[in-house]
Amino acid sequence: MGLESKLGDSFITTTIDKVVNWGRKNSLWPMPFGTACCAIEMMATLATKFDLSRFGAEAIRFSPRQSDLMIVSGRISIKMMPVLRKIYDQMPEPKWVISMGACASCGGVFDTYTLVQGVDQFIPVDVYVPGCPPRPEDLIDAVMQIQKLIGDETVSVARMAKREEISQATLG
């Protein structure tokens, strides 16, 4: 009986998830898309009192070349939705998206024809944060849950087809 037996066929696979996921889930860098009163909540989330780099989600871009998680925080007008699924698409794979918020969820209070109702129906959402606006804690309890998402996938391109699957039924 061989040592390859022994171990499983998957052995080298499951250890390399383990290693590439902690490295996703230990240095996220979020894209903060911040249009409204939410976005200070997000702000609070990140100074000393909370210190959302204590959950390895410190380096803040606003560049969407550069970052792996995107926070929608605030309302999104029909005008400004082209600009934030441009965001989407330019950020690599793998990404996750946090939909903060009840406006950026569902539309919030504001049902008018100018605003998107909820940022669902053009970009896929990982986590949804409730509240107007959600609090701070909140806001961190959303990137532990896509860090137990990110621990939980598999290196493959299974997750990429199923965002690729959303993406042209958004579009076409």
Second form
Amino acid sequence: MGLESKLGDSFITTTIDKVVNWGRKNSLWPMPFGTACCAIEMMATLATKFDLSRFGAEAIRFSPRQSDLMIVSGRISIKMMPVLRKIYDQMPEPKWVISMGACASCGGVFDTYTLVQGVDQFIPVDVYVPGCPPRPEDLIDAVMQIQKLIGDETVSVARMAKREEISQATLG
Amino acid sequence: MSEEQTDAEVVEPPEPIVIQQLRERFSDHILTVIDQRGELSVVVDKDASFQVLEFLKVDFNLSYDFLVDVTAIDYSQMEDVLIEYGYARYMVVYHLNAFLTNERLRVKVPVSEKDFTIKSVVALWNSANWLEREIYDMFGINFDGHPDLRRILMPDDFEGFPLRKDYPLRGRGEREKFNFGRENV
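To test you: the structure above is the form predicted alone. What is the structure of the form predicted in complex with the partner chain?
Next comes the full complex, this chain leading.
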């Protein structure tokens, strides 16, 4: 990029945390778990008008093995919950979860026999997006919140341990 | 309007041909005919439901060849309907369409709790397969002769039939007890 010619024989100092977090937060690979109308707004967020690639999170992977940000957008029934949990478990660490919209966050208007009243009962959620459905701007804001969270993290086993703790508490 | 005209006998318009033909063949089994704003509904005895639907499909002139929908209604909180059909709690409803004439017909079959089985129409319309499974899933009505009668929407281990009126909206603790099918977690 020509950076080397400007720097010459000098070098820059930084910390491992900063470099790794910089890489992680600017190349989030979302795993879309779209089950309802929120997914339409998620698609709009990814499309040209709102363009999530401006925030480095446009590489949607439908394979959980290649993604690190799960966007739960839509209603999750008790029949769907094992699928969601399996996909979450298949994602490699480090991983983050956005619970998009009222239904994913608390069941929304569907206070019924079949609907999970908030996915945070079963998977750890980092950022909740209010709205029914939320505007694409809200989802972009949530991604930026995730980026902030990533920026505060440290490359250590501590995070893994914390995750495991939450996971044990929610699932057992 | 003159006096003579009001006294004159009111001539009812003739019944639609499909109703005439059904009355001719299944007179004992036709319970009610409802014609509301041009929408025809026939309430048919459960014993003859399959034969009536078969006739409606196979008859060359009627040829109701398209099964639009099969659904059911729980009338347990509608006293007047219950009284009319001998306290048959449920009503299985078939929506038919004839491509030839573009006529539509609704066939309703009362199903009582005493005898919870109705003959499946999968033999007539293959599309009834999943529709009848959904009714079984939601109302618990059994379909005699169905090739694969099991739940379609709810989890396989779900207990109860959620669209029955006595089933609570928030369920009987299914979502609270949900634990990925594992005990003691």
